[in-house]
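One chain comes next, on its own, written out as structure tokens in the form predicted alone.
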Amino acid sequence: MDKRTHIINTALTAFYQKGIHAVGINEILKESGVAKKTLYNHFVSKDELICACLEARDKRFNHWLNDRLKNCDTPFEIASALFGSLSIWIDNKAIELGDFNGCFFINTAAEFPHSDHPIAILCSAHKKAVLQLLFDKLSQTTQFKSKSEKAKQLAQLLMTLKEGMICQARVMHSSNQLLQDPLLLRQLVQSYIPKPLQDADFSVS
């Protein structure tokens, strides 16, 4: 591993955990074992190196979340993975993601809430591409073919659902279930669908 990623790493693990304030950069030149001259040869500024973790975190997420909904052919197959693997991560099951502590880009989002800082509109491009990627996957369903906009609305309705699950989580401290029930899944997704298509979508055992 080079350096960078071995900082970008370090300083994420240390960020997600504890918050960005909490964090000097003492602390993550300890953590890292590297110099501090090697730390500024690579990163100018405590800003840019949360950029880059954001945008480290941003990549591993989507992959993630991608790779769990990649043999979805439903928006019913779709939304129950997409549940599914947050009650995974939360549970800390998800090794590729590391211990749960919430939405890293909503933390450090309520850290930073000018919306026009750097570090702000990196967390508003991720909740952007992960609302991108939920509305390309129901695009590609039969159901969802020729009807963009049932699609666009049901991507918001699963990303809003799915913000807040892991809000909910990270301040309870455990997952809910209810958003794994196939048949509350069945009637929130079927609202969506022309009755045509409906019975090709489910089968709920």
Second form
2 protein chains.
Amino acid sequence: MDKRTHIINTALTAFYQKGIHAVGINEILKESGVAKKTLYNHFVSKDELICACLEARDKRFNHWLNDRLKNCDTPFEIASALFGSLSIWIDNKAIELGDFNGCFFINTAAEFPHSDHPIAILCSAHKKAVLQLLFDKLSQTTQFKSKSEKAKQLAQLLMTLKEGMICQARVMHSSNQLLQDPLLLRQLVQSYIPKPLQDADFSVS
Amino acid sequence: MDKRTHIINTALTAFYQKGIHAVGINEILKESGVAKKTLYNHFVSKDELICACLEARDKRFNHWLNDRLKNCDTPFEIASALFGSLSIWIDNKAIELGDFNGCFFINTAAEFPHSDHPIAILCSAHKKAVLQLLFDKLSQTTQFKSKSEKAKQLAQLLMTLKEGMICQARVMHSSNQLLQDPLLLRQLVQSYIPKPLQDADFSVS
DNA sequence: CCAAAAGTAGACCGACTTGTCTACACGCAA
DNA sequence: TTGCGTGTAGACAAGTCGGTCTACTTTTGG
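Same protein, different form: I have the form predicted alone, so give me the form predicted together with the DNA.
In what comes next, the whole complex appears, and the chain from above leads the way.
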């Protein structure tokens, strides 16, 4: 494997599991079996390595989520697939994402409070990308075609619930099973869908 | 002021604004104008100081939230007051809580991934206390009297939304204005209230 | 085939970390 | 007065941090 990629993968795993400040360069070197000079040949500093890890994680997570939502055609299906996927991740059944330890971007942002720091900017960008993904998915449904305002609002709500679910699972070690309840989910989604289309959504899903 | 309290207040502000690992003992000493021996006379280690800060923050936050919810008599009022209060906090208008920098407990938990670490346990305990506070409040309403199962579920949902709202505000620098919308909020709350009581809730709030 | 590039191993630097310890000052109570 | 508790000021220990550098080896491409 590419040395650079190997270093990123090793560093990402360590950073995600233990936190950025808790993992030193030397630990990454030992774990990856790479010389210090090699690392600093690929990355000018630890910060740059962190940024590369964030980009790699962003790519991996978005790909995973996009894949999980690819067969969803209604808002309800999207919401259901979203929370189902999160639950799978939390239960350590999403091997692509590694052992669950909360959201890497929320965790990392907590360690870099300055909002104009490159690392904080990448964390923010990831969240915006996920929100955009949800919005795009919802916009493609027949229920939300040319109702982008409503799609935007539901995407925002799903996003907030997603973040909350991940944080709760990380801190309290208990996920919100409620969001797996089809009845509640249907009611949540329903409130955003224009009246004439609600039945259509019901019959399909 | 009590030396010990003074140290805790100084440390708490620094830890909350910059993150735990980013703040050294010496910085706290300089800021508080206290000698190193004095600090180590009150706290055996940095970890113990961190724990004292978490306890102080837990007390302060719970008191603040409890105060903000004290005049709420219906589930809708509780939800409305909750998200309104969070919005005030995020907009830096809750002086008791200091400059908003996300949830101190989520941030801190991100820096201490081992779930059996005393610090992580305190973070988890805080979240459980807040959830309990919401549950108690909801249980006291006429709509949820002796419907503790439903109250539990709504408390759980509100908690998830709260965590999500705080995380989004922290990472994306944009709060979810949606949760301030009375219409949406009413629909959210409504789905948990047993049918015969819904109108009662509506007429009161 | 040979030079350039990219790798390894690890000593080393200065700055920083938590935590200990000495030396000294002040206030209070017996 | 004496002695104790609590405070200050800061040197110091022992270790870690990110990052640089030397010396040497391996890989690779023209």
